[in-house]
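Take a look at this single chain, the form predicted together with its partner chain, given in structure tokens.
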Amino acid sequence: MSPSVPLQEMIRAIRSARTQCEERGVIQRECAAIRAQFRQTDNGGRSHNLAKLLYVHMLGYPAHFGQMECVRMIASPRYSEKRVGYLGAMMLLDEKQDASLLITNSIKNDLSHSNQYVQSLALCTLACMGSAEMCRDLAPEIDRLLRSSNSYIKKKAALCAVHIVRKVHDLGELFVPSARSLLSEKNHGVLHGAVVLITELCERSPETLERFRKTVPDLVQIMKGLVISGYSPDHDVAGVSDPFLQVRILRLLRILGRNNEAASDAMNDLLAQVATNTDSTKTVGNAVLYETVLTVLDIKSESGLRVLAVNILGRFLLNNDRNIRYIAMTSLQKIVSTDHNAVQRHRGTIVDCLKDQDASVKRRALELSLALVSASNIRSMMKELLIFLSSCPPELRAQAASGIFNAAERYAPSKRWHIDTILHVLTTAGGDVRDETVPNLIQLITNTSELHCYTVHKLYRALFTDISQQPLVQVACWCIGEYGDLLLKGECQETEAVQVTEDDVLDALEIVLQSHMSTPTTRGFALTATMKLSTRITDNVDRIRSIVSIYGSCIDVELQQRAVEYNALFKKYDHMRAAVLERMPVIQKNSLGQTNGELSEEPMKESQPGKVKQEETALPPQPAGQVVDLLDLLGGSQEPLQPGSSVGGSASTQLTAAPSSAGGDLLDLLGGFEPTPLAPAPTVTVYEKNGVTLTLSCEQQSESGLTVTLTASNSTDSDISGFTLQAAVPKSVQLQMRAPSRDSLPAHGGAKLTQLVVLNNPNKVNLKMRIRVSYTCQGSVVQDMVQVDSFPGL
């Protein structure tokens, strides 16, 4: 075995390796030598060997075979070996390794060593990787060291205690008395450690927090001393005296002053003093100011102080240093909801930051600008935001677009402005908008009947400018299909009318259909639009017919299906065509939102707040582009549930007001307070409509178990097929639906359908069930819902 070279030579050898392979070779040789050396008994170069191994480890090579050597070195009497051994332990061992347990004893011994540097090694290592057991074991020793007279040891013991408290929360109690007494230290290191320790203790336990509130005057004194003291070369950083300690004290004050008037009052003057006296030309002063601002905004400060704090942030916004601007915006973001007016004052600067070069600053500025949009500044803000959107980096586009949409929706001063804004966004960033933008926009357009002419003209023009922006093209096609007649009339009040012929319009749609840039969805829109025009134009119906029949053999299945259906509409159902393709009704925003959110297919076992919320925000109906639903006319099939008249109203407002909590509790809210009269008869008819009858009977199986039998029959003249029942129950009730006996109901009550529902009601809540009935009769789908509040026999 070649003798191992000292550390620095090895490093040189590794660095001079020209390739990765060569380096690996050198390292392998060295590691082999090191391993051999470890096996030998004590020689002078042990610390060198371990140091070499640690270097190799830092380069990313495995070094676990050094763990035991660390343990041995730590136990060595030589300081040089201990030093490297402890370093190795901190680098190679963590609390999960078994070897770490082996050093506990060494640490224990070294904690009471006569030499403070040995003690410090032990303290440092314990604070770095001490496991919970080690901490429990050694906590009393640390407490003892906290009371020693040696400042060097005390400050290390303080931070070691912090680590112990983080690992084993209960041990915090042990350190409270010592921590308290450390506050009267003069040594900054010890003081800093004490403040950190107290902060940690207060955050872990509210009782301790209460006790330490009494120290607020002391802390204020210390802080004052730092702020107004003269130059102290030992701790000065660019004119600020010990900024590290200042920041920690401010943070502790924040925790002590939170939610407590008295404490907040006591620190009021101090905070004002720090805020005004700290030099803000260098980063270090700004660091202290920043912490001061955070503290002021978090405690119960008086309004003057709050204004001062926000003004500091405003000054930060004008600072040349990007970091400071970034910090300012992050903080303003946090308070924009609570101190909205104060932040509004700095709106101009924030908007200017949108033009900053730095991407992080831009992002923050965007978030903040969006938060600052209000009814009074919507027009000017939107101008800025739209400018930003046209030049913003791609990763921010989606966020900007959706933020603009939200703002426009909330504060649009006029419908026309709203539509214009959305169109503008679609033309600039059409590729980055979310999917529900298209239906949202369509709904908006439908509801603004006075602007149909204007809208369709604008969209028609936009279509020719840029055919690649899919959302825009989709909306344009939809509008042309819907309002093509207005386009052809050739007159418009709000904007210059285009003079187009029917052929021009159909040309436009055909271009969309054939363009390579159109997605299948867009093509679908275009095809449907073409079809709709067949009732709105007079001359070129044949052309439409031929377009539609061409697509009957299209490769895309969706298009093919549509084309075939439209063909059928031309041929077999021509008498229905006009009715089917007539103007869309104005969409009721609220009712659809509720229906979408109320119904659920399965029993609502866990609350689905996300789901309900999403459906409420994505309020629009299925757009007409999805042809299959043309016949399932919106609003006709699903009736919103009206349980008891007294409760129903409040329940529906609760639904719209608190979507996030409504999910799972919908059924608990509805009708939960009406007394349930016991029905004497064992079976009860729960639904009777259009000749379909549904009866319910139930049987108590056990303490909480219940079997409900639903029976359906059909007394009409025609058969019913595809009969399905779905049921929902309150949250805590478990439901299991057995397979139904059949799925069709022959006419004249030829056969009945039964379905068993097994319920388990362990919490004995008021049992309610909502049943959705769905079936097909004479070719049309019928859906209905019924709520059962009382169960016979219960």
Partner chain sequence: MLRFILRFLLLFNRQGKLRLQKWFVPTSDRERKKVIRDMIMLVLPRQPRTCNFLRWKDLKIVYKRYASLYFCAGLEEQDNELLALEVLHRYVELLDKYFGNVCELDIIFNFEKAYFILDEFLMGGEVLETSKFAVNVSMEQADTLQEMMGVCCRI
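Switching from the form predicted together with its partner chain: structure of the form predicted alone?
For this one, just the chain is written down, with no partner chains and no other molecules.
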């Protein structure tokens, strides 16, 4: 291929290449010819060669050697060469390269050129790749062009001014007077550039925003003219007059009316007119309506106008276009907390979107459906959500199950309904629920004493139906161990009674213990349940003893430890087995969400001596032998108790236990520890923003080990979902993040989220941690970063 071939011939030769290697060969030969011609001083085909080089650049091949040629051609007096030179500068140069500074003077000269098309080339180039230094040098020239009489130049200058404001915020004040005057123009291109410039200025400066609020009547008049104007072939798009300018004006009105009642009142009538007169059958009309809805919902609009906006979004939900349905649900998600009743009217349409084939639409519909659940519709909404859970994609099951649990906990009409709903979720998607589901359900069952018989019968049936759902199997084993006597009685008023024998119950637990699908945690539940049944049945105690003894040599350390301890109960402490394995007490939660046995941050009240004496006299006398046996189980006692002293620990009685030398105590298996008073770990607030508070406390486990507890709470009026924490530490520090207690934060501090972070610092480096906080509030995703340089208590 000769060096003088035209651009079309080079393109044809490149496209006819059969392999990539052949294409590279063609381009390398042509680039070599272009380089050679660039070196010639008298070159008549400069623009021709640079055009070919730009095509090579578009294909992804290196073309940096043409940068200086662009600079030379920009300085040329010929328009044909200037045009290609400016195009090459926009493609081959950027603000990071020194060559871009060489064209500053050429651009300044061309901005004063008598030809408007040459001025346009300079304006487009500056708006595309102008650096901060170039913007500072040329800003006065742009302001001068904004005041010119040529509409073609003014619209280009307005867009160039937008780039300058984005690059150098301080130059915004320079363009304020000119931008205000541009609103009186009749040319739509100039108006469009003026609105974009004013929007940028208002977003950058609150003072400028206050000054431009006075232009709201002018913007309203421009918008009314567009809405009521007749057919204009220059601006009509699918029956809508200049929708691009309408969208830009609506966005600017949204900024000007935010948190300002006077500006909002001035635009209420206009927004109602646009919402009722715009055709919604075309995509163009839907774009204008969507911007109208966003403006109505963001300003201080009237209640009737907000209902009209929600109804427009409801019509969007019926659209066949999935993109329109998606943005409708995204907008409804943002306002469901403030306009809950208005969104409730479209509940049926939103629920129907759960059946959509698109995964993104399904996810939005699920989030919105969960937000619409209330005490009045809990039964109907939960029915739809459970149907969705049975057929939803795997990636949505965890989110759906978590949302159903939260809604059931908030609005459950009865305890039985609450238990049935959770069991239904565990049966359907047990493998996708969070770790705290099992203890939460156990607490609910424990506190509902009137449903113990009903629950144990239902879980026993579920255990035989499917043992692959591990959380369900764990709860079933726990209930069988606690309430196995109710199961064996076969008397249940709440449900149809099932005649179950002792062998049937033990067979079911053995199936769980031996199943390959059972996790070590599930086997631990089943082994404990089997042990507890030894005090609730009479004929199969020997069988239980043999089952427990088998796992005394289990490869799993946790199961082996349990089995050894249970064997010790059978052998040495059989007289205390019934007391140790009695039913669990009711698990209560205080206002801070702490369960029995957790330490409270508040100091314990000192007991009054008078009340202590009354409690002591109320306790029945117990034989000394039983007391000594109980203390022997807890570590051994060498001193006999004085008569009249109370067992169970009144505040005025101190028990001193010496370690036993026999070595057969249960606590000896765990190392023979002695109880020590626990002091609350010091807590420091590391993040507090937008109503979200994150506190940090730490506890030294060893010389190099540290456990950090992160606790998050929400004091706003709306729920927060998708709350996640990510942590980073120096490379020499080992970090392990445990699963969080939940993934959402209810409003008004309804519940807290806790997450443990285990750190190992073997090299004793200066410990620092960077935490990323991510969450979704009212449909908006928030991400923040916080650095922790010191840890409390260290």
